[in-house]
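For reference, the chain that follows is the form predicted alone, supplied as structure tokens.
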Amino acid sequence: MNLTPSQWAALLPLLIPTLGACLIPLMSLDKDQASAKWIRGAMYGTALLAVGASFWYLTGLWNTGAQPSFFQLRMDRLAQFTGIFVLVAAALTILQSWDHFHQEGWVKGETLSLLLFSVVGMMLFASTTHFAVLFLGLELFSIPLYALVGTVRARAESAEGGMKYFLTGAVASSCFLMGGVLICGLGGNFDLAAAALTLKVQGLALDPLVLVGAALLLLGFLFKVSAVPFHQWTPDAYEASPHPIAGFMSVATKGVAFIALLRIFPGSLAPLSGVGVKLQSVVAVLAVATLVLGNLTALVQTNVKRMLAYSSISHAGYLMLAFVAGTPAAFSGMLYYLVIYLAMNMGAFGLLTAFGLVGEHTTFDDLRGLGWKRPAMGVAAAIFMLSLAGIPPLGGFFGKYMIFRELVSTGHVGMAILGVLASLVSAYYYLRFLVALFLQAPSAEAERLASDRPAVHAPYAGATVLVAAGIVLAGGFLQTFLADGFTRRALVDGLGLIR
């Protein structure tokens, strides 16, 4: 089959990281200890090259305004936004993982290959409304993540966390599959947009089976974003994962799921307006539960990674509020918030690697006094924590403000007030992170152990932390440029939600 230039243009952003993912395991076949260091560098270089080339190609498409397609694969503005978002997260993850896995003593080439396959699945998942392709993308990015959670097999909790994630993920994927089958079967088309239009014409928009199908589809999305009550896997999986993988899961999985949800529900299933109204009420209730449980549970955590996991759950609640408001401006605010959230969370998890806190050494006690020993990292930590708490003028504040403003304008004042109160509660556990860094001295035992260990060198992780801090600061002072020139254009040219 001869492909047109437009079809190649739609496929290349996916083919480049796929090629990198296939090459990396071949490099790891060399077992010669003398060349191990060079092979390791080549694997990481290949992964970065694949991610960078795909990123460069997507930014070229964005700048030219081209929106190519390959049958059901639509590389439109929204898909390009998703690809850039995921590739930036992947690049930060690869750089952090070089330092982290050397600290863990577990450097394996298959980790990078699995990460790249997951990246391909994420871009595919957010680039289509055809259910067969959508489910293929879901599994392609989910299965590698199940393995990546338990990648450090030397730690017992890795296998436990990976198994919990796999079992709960399998149930969620089954529900997602059944929901799509019901809608596509009743609508007579695998394309969800065409199926929804057919159901509307036939007067089946509010058929009980259609409602059940839409609810099951929504369940699959809510699992991926860690919304209550589908959040149980999150703290165990994040704690068991290597820090860079936990950071990647917290931002990329959540971001892609929200963007795909945006493409499917306000987009493809728009003809089923009655279903949308009913599901909006469900999302509102679950958003409230997610905000309350995520923030209250994070208050009592002693492990930093578990705190960040429950923090991630609470941020899913903030993002779900955009669907409660349901306006194009709220969706634009959601995309903007995802960009800032990427920098905040990748930076927060990267701090642990930069400080040399691996394995079980991720409690608040392990953070004591490190802010003064590594002042640049301490300042970056302050930027991340204050932004996560929604303190102005940082990027996190404006992301929440854009969503809360639309809640008020659509009459959901109570939801906006709840969101503000949740942010105030979250300030306690984020400031607790900074108190440990700057206001608490390390114990004598910790000082003794630190003196016995060699000094930690994590230049790549430290660099990614500083880059992430710069993005958060830029988001606070350049929010108009990001919101109007980037996220708004993704909605205008991708979904046509704003005219």
Contents of the next structure:
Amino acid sequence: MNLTPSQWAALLPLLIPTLGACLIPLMSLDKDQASAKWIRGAMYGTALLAVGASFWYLTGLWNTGAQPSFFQLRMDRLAQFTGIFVLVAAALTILQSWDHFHQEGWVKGETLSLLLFSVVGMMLFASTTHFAVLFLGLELFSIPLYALVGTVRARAESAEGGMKYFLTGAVASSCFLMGGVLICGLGGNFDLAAAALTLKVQGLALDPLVLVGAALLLLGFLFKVSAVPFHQWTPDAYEASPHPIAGFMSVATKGVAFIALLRIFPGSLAPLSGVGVKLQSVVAVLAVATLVLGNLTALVQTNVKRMLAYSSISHAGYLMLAFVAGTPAAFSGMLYYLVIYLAMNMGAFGLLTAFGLVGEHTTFDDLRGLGWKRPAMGVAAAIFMLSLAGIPPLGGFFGKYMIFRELVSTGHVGMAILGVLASLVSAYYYLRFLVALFLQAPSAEAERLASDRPAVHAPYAGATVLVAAGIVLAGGFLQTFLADGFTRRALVDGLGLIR
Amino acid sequence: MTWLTSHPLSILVFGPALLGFLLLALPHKLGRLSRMLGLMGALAIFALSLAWLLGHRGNGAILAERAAWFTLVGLPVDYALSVDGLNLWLVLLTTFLVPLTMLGTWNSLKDRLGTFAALFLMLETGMLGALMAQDLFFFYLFWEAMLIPMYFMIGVWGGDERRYAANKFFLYTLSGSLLWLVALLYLANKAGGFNPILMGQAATLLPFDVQCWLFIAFAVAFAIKVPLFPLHTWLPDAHVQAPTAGSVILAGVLLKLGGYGFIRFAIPMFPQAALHYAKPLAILSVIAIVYGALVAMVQRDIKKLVAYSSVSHMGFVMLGLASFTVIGTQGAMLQMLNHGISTGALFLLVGMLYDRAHTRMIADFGGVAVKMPVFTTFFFIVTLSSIGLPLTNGFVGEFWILNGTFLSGFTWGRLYACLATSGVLLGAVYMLWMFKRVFWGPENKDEDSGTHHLHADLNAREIAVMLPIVVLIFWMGIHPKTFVAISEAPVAALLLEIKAPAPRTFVLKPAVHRAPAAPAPASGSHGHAEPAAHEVHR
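Now show me the form predicted together with its partner chain; what you just gave was the form predicted alone.
Time for the whole complex; same chain goes first.
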């Protein structure tokens, strides 16, 4: 097995986190030692180092412009983009979880190991068109996440949420598998692109079985992005998970699933254009349902994490609108949206850690008055919430703008109107977050509880929040740099290769 | 340095926000220092705006900056700012009102002074940017960004119902502008960019019903801001709950942006649709005038009364614009300035009263004139200006608007002018009745009454705030030409370009009132007022 240097460079970003994931459990083997401070530091240090090194190699690869494609891996620009995206999310998650698990009084090495495995799985998932590898990636990132959701063993809800996520996820995975088997089996090739081409040549492009296969594949993706009607797991899983893990799931799972969907559907399955058109209308209907249901349900939540879960559902709706438009510019806008969404959501979940809201104390009432107590966090919160609502000149607005613009130019004016109405509704519940932070004084009981509790120390979470706020602001003011230099190149170079 | 001197408008627009971010970074303890720095910054911006904008004369833009900014999804966006005849005085009104309001409400707030000053300066950036932007995307950014500081100003420092009012204000305005964004994208897609001129050209090529829909989207977004009946319902809540400074700026500048949006964008870009909808606009304006006045009459809270009077006064602005005559539009331009000065002053005065008495209920007062003679004098002058007494600013604007409507080429002109005139009458009724109950009569000796708590008349700071306003009230009433001469040419050119129906000439002197065939010389405003006076006395 001889690999060229550039192939090694493409493989290392996957190998390094795997190595890190294997090392970390070894460090925490001794139960007593795991509680020692220096071992914890070493575990977190290893995880960060692994993520950092992987990031280093990926950005290096990006800068050379090389897009090596070997074995069943396609480390093209789109895959590199995904890798950078996931690694940034992972780094923020690791930093936040240091603070969060200390607040919860529960630090274990396995969480980091699982997280790193999940990162590798995500990178794999988005950098292949070979169905076996694709499924491998899907399971490699899903199974650690099922476990991570149920991490906090002290809380019964945690296990419940993890179980719910696992059961529904398993069903979705098997649907995904069935769909892939149908297409690959009929096409006679494990590579989806090649299978699709064969099917087209054989004139089976509109065969009902192919349609069913494609629909089942789509279902698998839509489950991961938590689109209606496959969204029910989302609020429970988010509420059950530790805050950083919820943030990671909301961002990375969704992002990677959308990117893989982009690679498979408009990409590999392009020869099956008839199926594509049919499924596009399905996506359109589901996008509308997702927007409506996600936003309306978010309105009535009292728990911030559940609100953010429904908000994440509704954001899946906006991102699905990019598929309704279906133009390269729309997909570029989608990638841009994902970058900003990463910062907004990791920031929003990071805030919960930074404010020291542990356990079930994550209702809007628990947030009251915190914006004035922690002004820097408060400003960051305002940036995240207004950006999530799509208020200019913040990054979230430009993401929505790019998608809506493509919707309008492809003649989907009605969808665009629905989209803006949805973001109007969403503004209300995002404002509610700010109302609690700034406009409401803390209740007497909360004051009393706060005085009992030790002061919150969450320096790393605070730092990640500020970094995320910086990204959101950059998304508003350096949008050309991000959109043209990063997302568009990922899309054009990446999809150009697979087409 | 060379960049700074060659980008005066950028400094005016972004200077306040930069200072605002700086103040935000200062610790809470330095609130009083921040407030002082904020005032200094706002005064500096006012001084700079006077120096840079008043020095220049001539047609076209006084100052302009334009550069390609970025191209996203194939649509170029320009960094385009300019000050010309249409927005010069609105810009100056903004830079004037901000420091004045800061000084006028110096001691009104007790906590988080630094944050308030910072938000105020960011708001100034939003307002100036929206007034100067010559690219619709750029305009949209400012238009929306303006909501954020105002939201917090109402929500944090407002009255008891502040959260409700702030949310309502934010969501109401957002609803209009989001739908407008879709229209904007639709048109930008046809025009290949956000340049208003190119977009206007692209719009004329579209089918008429599409033009109408686009115009409606624009008009609704702007009408919410104005606010035009029946989209005014956010205003009383926002005005009443906002802290004094917020109310002043809301009335003084934010509402103007709606009217300005019509004359800058909606009307020039969709002339046919605008003329098509002139009558509905006029009907809504007349309803706003009369309804606003009637509702103002029955208010028990002075601030709420002033808020409803805003609905009535801004109705005049919309009526003037809907008349599509030079004099009516010029009247609307002047009325926007008038309203900014008079209503801004009224809110300031109500704030001063509230700071002393901690109530704004009319019934709690009576005989204030005895206790606060200086205050009463100022209030009386501003009241007269709001009523529109001749020699004060209110008269000129309303008169021109009514005149323009009466003479407009539309068949409904005369009837609506007559109906709207009743608004002037009602205005006198509600203002004077309120004045009588609050200031005159025997002193309210009740222990709980507002009058009982009035101990000090206006201090030197408050007088210093009111004096420039009083000077402006009379200046604008006696020599309005200063303020409208510069907009005469662009307004005339605009009306000519959109082929507005020629005003009627059923008077003895037919030649005077022909629509101006060429951009009229800048002396026209008086020339127009005189024959109109004949008309009335006939």
